[in-house]
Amino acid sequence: MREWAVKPQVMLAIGGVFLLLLLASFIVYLLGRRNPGKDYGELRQRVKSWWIMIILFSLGLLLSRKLSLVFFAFISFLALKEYLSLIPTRRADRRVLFWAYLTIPVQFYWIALGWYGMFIIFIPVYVFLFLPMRMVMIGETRDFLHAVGALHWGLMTTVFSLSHLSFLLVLPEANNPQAGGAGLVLFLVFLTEFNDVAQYVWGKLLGRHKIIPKVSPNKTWEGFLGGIATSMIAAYGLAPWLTPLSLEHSLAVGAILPAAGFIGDVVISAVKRDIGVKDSGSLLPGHGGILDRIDSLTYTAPLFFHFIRYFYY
C-alpha cells in the first residue's frame, strides 16, 4: 500500500464543507436572534452534531489510509451493534453474534490488501453460509428462518454495503490523479448527505404530494425531485475536482445517488416502523443513531463504487 498523500483538491473541498457548516451555524444564530420566542433547540443540536461528525470524518480521512480504514470499520461496528440492539434476537443466537462482529475486521483486512475478489464474496458467500451452520449446531430451531434472515440483512447493510465506501480508498490513484481515493470518498459522502438536506429543504418549501405516506409521511415528490435536481448540479460542479467522471457520467451519478439514497432512507424507516421506534439510537443529538445518519449510504456506497470501478478502473 502506497504512502498516504492528501491531494490539494481534497483539502479545498473539505474546507468548503466547513464553510458551509459555518454558514449554517450563522443562519441558526440569526434565526434565534430574530425569533427569540421560537424554539430552535433541535436545529442547534443538529448543527452541533454535524460539526462533530464532519471533524471526525475529516480527521479519519486525512490522517492516514490505515486510520481511515480503522475509522470506517468502527462506523460499521457501531452500525451493526445498533442494529442488533434493535431487532429481537434469540438467546441461543448470542453465541453466534461473536462471529458476526468478527466479519468486520476480516472484511476490512481484505480492503487493506486491495483484494477485490475476496472482498466481494467474503460476506455474501462464506459468512452467509457459515452463520446458519453455526446456528444449526446450537440446536435451536424456533424462529430459525427469521433469525438467519435478520442477521444476514444486518451484515449486508451495515458491513458489506458500507465497506464499499472504504474500498474506494485503495483503488489505484493513477486512475484519479487529481484527488485519489480520498476524493472519491469525499464526493460520495458529500453528495449523499447533501441530497438528504436538499430533499428535506425542498420538501419543506414545496412538498405537497406524499410518496410513501405509510413508511415515511414527510417524504414528498417535490422534495425527492428537488433533491435530484440539486444533487445533479452539485455533482456536475464537484466531479472534475474529485473524480475522473465525465460530464455525462457526473450527471448520471448525480441522479442515481439521490434516488438510491432515498431508497436507503425509506428502507431503514420501514425497519424502524416494524420494530416500533422513531430513531435507531441517541448517539447523535438531533439526528438519532448511527443508522439514522448512514441509512442512505447503505445504498449509495455500493452503487457508486461499482459504477466507478466498471467505467474507470
The other form holds:
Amino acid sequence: MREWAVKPQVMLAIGGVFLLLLLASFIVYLLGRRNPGKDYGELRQRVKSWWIMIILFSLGLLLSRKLSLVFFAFISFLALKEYLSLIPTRRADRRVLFWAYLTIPVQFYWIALGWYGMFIIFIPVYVFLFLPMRMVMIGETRDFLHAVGALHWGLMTTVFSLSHLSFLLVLPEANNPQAGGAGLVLFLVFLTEFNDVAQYVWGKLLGRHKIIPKVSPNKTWEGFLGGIATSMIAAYGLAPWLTPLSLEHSLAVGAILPAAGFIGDVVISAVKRDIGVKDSGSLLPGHGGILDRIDSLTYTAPLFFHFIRYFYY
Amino acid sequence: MTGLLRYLFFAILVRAVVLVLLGVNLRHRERLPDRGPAILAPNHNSHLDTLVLISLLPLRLLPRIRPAAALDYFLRNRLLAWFALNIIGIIPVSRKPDKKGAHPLEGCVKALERGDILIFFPEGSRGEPERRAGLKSGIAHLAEHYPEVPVIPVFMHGLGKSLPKGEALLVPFFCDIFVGEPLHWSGERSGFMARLEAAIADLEGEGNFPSWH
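The form predicted in complex with the partner chain is what I need now, so please give it after the form predicted alone.
Everything in the complex follows now, all chains and molecules, and the chain you saw is the first one.
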C-alpha cells in the first residue's frame, strides 16, 4: 500500500458536508419553532442518523486506508446480513450462507492488493460457480434455483457493486493528484446521497406525475428531473476540486449518477415490495435499514467507477 | 473473581457478538424490567437466546439476572457446569423427579425471593428452531407463588437460524426481539398459560418473518 495522506481538498469537502448538516439541523430546529403543533420527530431522527453516519464515514475515510477498507467491508457485511435476514432462506443452506459471508474479506483483500483483475471477476465468476456447487453437495433440490439466484443477486448487490467504492481508493494517486482516491469516494457518495435528498425535496415541492406507481408511489418525474438538474450543478461545481473529470464529463456524470441512483432505489423498493416490508431494517432510525440507505450506491458505485476508469486511468 | 469474569464475558465478548456479528431489532424496549423480581418468558430457539436477552438488559442488573436451565444438560460435565453456573449464572432445574422430594423449581423460587430477574423458557427446550412449541406449566407455578412478580412475554426470531440445535457454526442473521406487556397471575393455571401463549403469539404476529425451512 502506498502512503496515506489526506489532501486539503478532501478536508475542505468534508468540512462543507458538515456545514450542510449544520444547516439541515438548523432548518429542522426552525421548523419545529415555527409550527409547534406539527410533529417533526421523523425528520429530526433522520437528520440525527445523518450526523452519526457522516461522522463514522469521515472517520472511516480519513484515518487510514486500511481502516477505510475495513469500514466499507463492514458496510457490505451489514448489507448482506440485512438482505439474508429479509429473504426466505433454506435451512439446508446455512453453510452456504457462511461461505457467502466469507467472500467479503476475500473481495476486500483483492482491493487492498490493488489486484483489479481478481477484484472484477472474483464474485461474478468464481463465487458464481462455487456457491451452486456447494449447494449441490448438500443435496437439497427443493427451491434450489430460487435459493441460488437470490443468494448470488444479494452478493452482486451488497458486496460486488458496493466494493467498487473501495477500489476507487486504490486507483493510482497520480491520475487525480489534487484529491486522490478519497476525493473520488467523497464525490461519488456525496453526489449519490445529495441527489437522494434533492429528488425527495423536489418531489415534495412540485411532484405531480408518478413514474412507477406500482413499485414506488412517491417517485415523480418532477422529483427525478429536479434531482438531475441539481446534481448536474453540484457535479459541475465539485468535480474540479475532487476529480480529474473534464467539464463535459462532470456534466455527464452529474446526469448519470442521479438516473442510476434512482434505479438502484426503485430496484430495492421492488425487492421490499416482493417480500412485503416497508423498510429493509431498523438500523438507521428515520431512514430504515442499511439497504434503504445504500440502495442508490449499489448502482452509482460501479457505473461511476467504470466511467472514470475508462476515461482517466 | 468469577463475578468479574462474568461481567467481562457479558460486557465485552457477548456484546461484541450480539451487536457486531448478529445485530438486534428490539421492539418495546421500555417493557423490559428495570429491577427485579421479574420473570422474562421468551420462546426458545437457540443457545444464543439467553446470551442475547442478558445483553439487552443494562449491565448494572447483570448480578441480578439468572437464567433457568436444564440440570441434566448443563451440568453434564465439570467444565460446562463451571461455565454454566459461574459465567452464565444459570439456576439448574431438574427435568426428572428429585429423589429428595425437593420441588424442581425451588432454585427459581429462591431467586425471585432474592429479587432476581429470572429468564425462564416456558417451552422447556429449544426444540425445532424458529418453530414455537407448546408451553410447560412450570412458569404458572412460579407466578402462582409470587402473584406480584410480573411475567414478561418475549418473542424472538432469527437466533434459531444463526445457531440452531445441533450446530456449532454460527451464521450471522439479524434477530428480532419483541417484548410484551407484563402479565400477572390470574388465579387459575390453564387461564394463565393460555394468556401467556396468546401474548407470545401476538408478538409474533407483529413481525413479518421470511420463511425458513
